[in-house]
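One chain follows as structure tokens, the form predicted alone.
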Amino acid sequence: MLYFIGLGLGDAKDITVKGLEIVKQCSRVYLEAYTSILTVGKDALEEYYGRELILADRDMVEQEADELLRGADISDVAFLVVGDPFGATTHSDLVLRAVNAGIQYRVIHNASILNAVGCCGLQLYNFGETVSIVFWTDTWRPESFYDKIKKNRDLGMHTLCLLDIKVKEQSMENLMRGRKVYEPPRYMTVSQASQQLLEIVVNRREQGDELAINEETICVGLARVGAEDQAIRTGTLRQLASSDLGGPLHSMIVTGHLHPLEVDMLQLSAVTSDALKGLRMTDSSTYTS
């Protein structure tokens, strides 16, 4: 049996019981290593889990997969996700080599930003299609993300937006070179995605374009869901592309029409005392920016 096992947001006790209980009883146990991180390292999982764990990155799960499948048909094998198993798209892939191979497999839930997002104040049902925003560099600077932003904005829902990790990446030299030498791990934040939406706001202004979003629409900035020194800072786009959240992992969300529940909450975490003063209201429950 391959089970796939999600492991929460903070640390290592934010395990499930039934997944702890698999983890001890499995011949091998992998730990993805790539779509996210917890806020204490393999060392402190292996102590408190009781078992030695395998570094699973993209290489061996997209190109190595039938070493992580090996056995797996006739013991138990556990594969082990930050926040849920299924909160990033590239574990179908595996389940469906696990199929194909005659592998029978099982998945244990856990909490992931996709839901624990809520903590802000925000009401999971408004929320729309989720984007993940992408470091640019000098020769690459998408902009795909800004039009998804810009469809949920036109149906009033919010957008929680997924912030870039750059783990094990090589330089384009040595990549060239065929040199196995990579890159410090790098996490988007907050005010880094703040800064580029700010940039994109610029461009399609120049470029006469309707514009979804501007230097004052309301977003949120959250850091660390799930640990004991998670932060939430709500404010104007302008706000948070100079706020300093700290550590990672960071994510955003580009609110859409808001409820006044949702703006009472969101008061709480504001940057200043009139964060949101440039909200005004489009009937009596309800709020935009």
Given for the second form:
2 protein chains.
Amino acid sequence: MLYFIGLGLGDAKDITVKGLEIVKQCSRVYLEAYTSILTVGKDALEEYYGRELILADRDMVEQEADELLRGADISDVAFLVVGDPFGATTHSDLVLRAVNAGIQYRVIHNASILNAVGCCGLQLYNFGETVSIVFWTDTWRPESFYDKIKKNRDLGMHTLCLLDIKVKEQSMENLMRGRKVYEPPRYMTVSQASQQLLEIVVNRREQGDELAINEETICVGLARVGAEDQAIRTGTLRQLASSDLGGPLHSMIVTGHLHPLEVDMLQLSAVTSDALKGLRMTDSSTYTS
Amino acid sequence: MLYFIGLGLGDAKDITVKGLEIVKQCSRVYLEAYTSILTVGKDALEEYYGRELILADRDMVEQEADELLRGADISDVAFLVVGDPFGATTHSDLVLRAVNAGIQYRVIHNASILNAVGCCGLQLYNFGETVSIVFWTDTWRPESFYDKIKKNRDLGMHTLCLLDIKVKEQSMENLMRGRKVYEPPRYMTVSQASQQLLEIVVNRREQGDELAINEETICVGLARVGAEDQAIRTGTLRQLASSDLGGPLHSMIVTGHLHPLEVDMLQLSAVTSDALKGLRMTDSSTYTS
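Next, give the form predicted together with another copy of the chain, keeping in mind that what was shown is the form predicted alone.
Full assembly next; the chain just shown is listed first.
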């Protein structure tokens, strides 16, 4: 049996009791290490689970899947994923490989950012399509996520924005020389994402577009959701652009139509009492009682 | 401290290790009992947790919140919720009451149907607004969920449909006589939801509307997601209307635009090889390679 086990979002103890029992009994345990991170590292997990973990990066899952699946038809192998195994990233490819190899699989679910964002007080019912905001480079500055946010806003829906993670990146020089030397991991912050959104707002305004969002649009920044030191900050897009929410992982929400109970909940995390006033006054078009 | 603890979706062991530790140490433990159910009952939870659980129905949470919060400023009280505390139903009202009473709160997240549906192979990214399908009566037959499904389909998005739960309902006679006698709980099945959707399709066709879905639209029925005996069935809306997925809870998905990897995953749960053929042939407008 191949077990896909969600680890949840915080630390080693966010695994479910069922998941932990399975980890302890499997012959091999892999830790998916390319789509997300916990606030604790591999060592802390190994110590808590009492098991050696094999790090599985993207190359390994894609190119050495046979090794990963080896023996899973007669013994148990676990594949651990931060969040839920079918949350922000699906592992459909690995599921299909297992099924084709005659290996049964089972999923042990857990919280993922896609449902845990509900803790900020916005109703999950009222979210539209989830978007990813990627790091811009000098030559690559995609704006497609803005257009998806616009579609959601037009329907009154909130938009969860997952922020870019760069792990095992090679510099152009190392890539060209074939050197497997990797840059330090980078995790986009709420501030960086907000700045990119603000730049798009400026561009679109210059182009004369009807704006989906502007500097005063109420957004929610979230950091380390589920961890003891999680941070939630509600404010205007401009305010979030200068907010520091600390270490990774960050994500953010561009709000749509806000219901009164949602406004009351967002006030608990307002950046300043001014931001709070702004919530009721400057964005009143999205607030009905 | 008031702890909101998600129980996940399957049985007693789907609580997280962290959640279980907190349950064992709290002075009182409430079990929210009106928005969802586990496949195991209160007794099984009490035995596994080694704690007495106080059932909290909607009336109690709304009318006796002071009693629920009593002492939570100086000791620990837990409020257990099937799925995630901020999943399908938010408990914002209770959060705000706690904050207003000077009581700190903390959320222990878990899987909810809103993220666990990813197990069927559809990407959570590609879901639009979640809808609720309610039991029709002779005199009340709302169709608003159809219009939301249409909006999502127009954008190519999948729609998760949460199906109605009726607990602690009173018959009209008992209600009028003021007798607190309740009907047996009712949980809408995938078959019932599909039949209601088919009726709407017929109505709208007669009205000459451009149809958002029809009898051949590919849908996914899910039952007891996360439990050992979970069932997933993919087929046309017509096929799901005559499918029996067993005991509660059920939910269903009306698919939008399907990506090739999503089609491959859905084939694993196709009702029949015919349904599978249909997936590639009769709904080809939604499938691009």
